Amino acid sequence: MNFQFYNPTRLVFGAGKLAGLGAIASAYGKKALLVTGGGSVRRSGALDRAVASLKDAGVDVVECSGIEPNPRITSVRRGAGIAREERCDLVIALGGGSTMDASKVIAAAALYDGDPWDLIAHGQAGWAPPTRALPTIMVPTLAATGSEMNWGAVISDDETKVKSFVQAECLYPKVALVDPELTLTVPQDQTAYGVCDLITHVTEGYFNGAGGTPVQDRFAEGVILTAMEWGPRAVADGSDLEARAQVQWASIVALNGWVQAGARAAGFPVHMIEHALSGHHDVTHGAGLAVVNPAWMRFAAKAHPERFVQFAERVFGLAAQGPDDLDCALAGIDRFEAFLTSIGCPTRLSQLGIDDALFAQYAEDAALVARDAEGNLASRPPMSKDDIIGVLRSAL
């Protein structure tokens, strides 16, 4: 192993922690742009409580609402404009992964003179990620993306139908204030999609890494097993605060860098393929991942079954005939897909209303950014466009 690990985000975790938002925020600014999504935080009362805490601490609040699922670059432009016009010195996200991702890029775009879409990698020559941003605080209301404690964001462009990412050190939030009580009102389907999302963050590194990371492997397997134990409880009973807390912690650990440290992952192919789908169809990210991940796993297992055999043995307790037992590897993938089905996730494109009409375009978009010198999608093994289409076809 040869790696660096860095994560400067302060984590404040626990039920009831939202009450302390104002005290935390006052250390970073006096006027906050409070970014929210489609209205659930208003209906639940979380918005009023957040605003009250901020005002009690002497922090003025300007709201930027209406961030959509699969956040649009148009919303980023709008938010950055509000932040500049109102002279905000702090950005606070109160919402799910889309709200948090948009908030990070808004914070950078507020200090950027050009078009915010330039900050997002979308195949352009000389892409330069942002180097500065307003301080941000993330207050997640959904356990899924782990965006509250990492340096990345995913943004979509409605005009081109491209959905892509940015990673930059300046995008690390100053604080992740994580209150599991805020997730108690999340519907069953979104809870299930969040469980799939966090597991996929782990499996991307686990299966695309080069090996030699036994500690990280156990981290990954522990996160998956925890999500599979507590996720169904959170889906079955949304008021189960302990289940909500365990799933939320798992979602943070899944993508704050601990699990991926030293893994030298070839790429995040499942995410890239799903981004192509949701860029065109606006499906929920976790639902798209539930369809793509098992299909990709079956493709990749044929090239290097040993990692999938380990997964089958350690996560599902299957017995292999050897490290290259493809039958065991595929049986483990079947078990994983059955788990996704059991919590209410789709596992076929047809369940998302997607047919094969745009398969060639999805393959093109998936390899737009994360590709090798031959134009293949970064993956283990690398994926040609025909390979991507084959995976999609197997998921119809």
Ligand code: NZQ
Contents of the next structure:
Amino acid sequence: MNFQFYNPTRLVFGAGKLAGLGAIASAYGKKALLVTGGGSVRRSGALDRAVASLKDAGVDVVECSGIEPNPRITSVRRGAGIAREERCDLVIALGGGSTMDASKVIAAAALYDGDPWDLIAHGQAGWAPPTRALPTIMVPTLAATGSEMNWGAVISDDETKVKSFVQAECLYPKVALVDPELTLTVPQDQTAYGVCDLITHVTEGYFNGAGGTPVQDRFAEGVILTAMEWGPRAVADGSDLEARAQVQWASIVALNGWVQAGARAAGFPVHMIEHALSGHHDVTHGAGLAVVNPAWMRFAAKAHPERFVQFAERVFGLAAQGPDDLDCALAGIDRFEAFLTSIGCPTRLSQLGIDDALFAQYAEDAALVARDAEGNLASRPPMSKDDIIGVLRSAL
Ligand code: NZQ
Ligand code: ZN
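Same protein, different form: I have the form predicted on its own, so give me the form predicted in complex with this ligand.
Every chain and every other molecule in the complex is listed next, the one we just looked at coming first.
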């Protein structure tokens, strides 16, 4: 193993922590752009409580509402414009992953002279990775992406239908203020999609990793088992605060870099393929992953069954005939898919209303950024465009 680990985000976690937002924010700025989504935080009362806490601490608030799921670059442009006009010195996200991702890029775009789409890597020649950003505080209201404690953001372009991402050191939030009470109102389907998303963050590193990482393997399996234990409880009873808290902590650990440290993952192919689907069809990210992940696993297991055998044995308690027992590997994937179905996730493209008409385009888009020297999608094993189409066809 040969690696670095770095994550500068302060994590403040616990029920009721929203009340402390103002005190925390006042250490970073005097005038905050408060970014929210389509209205859930207004309906739940979280917005009023956040604003009251900020004002009590002497932090002025400028609101930027209406960030849509699969956030658009147009929303980023609008938010950055407000931040500049109002001379905000801090950006606070109160919402799901979409609101958090948009907020991160707004914070960078507010200090960038060009068009914000330059900041997102989407295969362009002159990618301008963000080098500075206003300080940000993330207050997640949905357990899924882990964006609150990582350096990534995923943004879509309405015109080209390209959905892509950026990772930059300046995008690490200063603080992740995580209050599981805020997730009590998340609907059942979004709760399930969040569980799928967090598990997929872990499986990407686990199955695409180079191996030789026994500690990371156990961490990954621990996150998956925890999500499979507590996720169904949160789905069954959205008011179960303990279940909400366990799922939310799992979602943060799943993508703050810790579980993947040293794994040398070849890529995040399931995410790249899903982003192509949600770029074109605006499907919910976690729902798209539930369709793509088992299909991708069956493709990859045939190339290197050992990791999938380990998964089948350790996560589902199956007994293998040997380390290359493909039948056992595939049985583990079947069990995983059955789990996704049991919590209400789709597992076929037809359930998302997607047919094969644009398969070649998805294959092109999936490999837009994360491609190797031969033009294949970064993955273990690398995926040609035909491989991507084959995986999608198997998920019809
Ligand atoms: O917009 P509002 O009204 O807030 O409603 C949202 C939205 O309709 C609703 N919601 C959120 N919190 C709620 C709530 N409804 C009731 N009560 C609450 N407490 O849920 C819906 C989905 O919200 P969204 O933010 O889109 O969901 P999620 O957190 O799953 O974020 C998905 C986005 O994150 C990206 C995805 O690609 C997608 O664009 N990702 C970001 C990552 C990152 N930055 O590290 C990694 C992920 O892999 C992912 O790609
Ligand atoms: Zn994800």
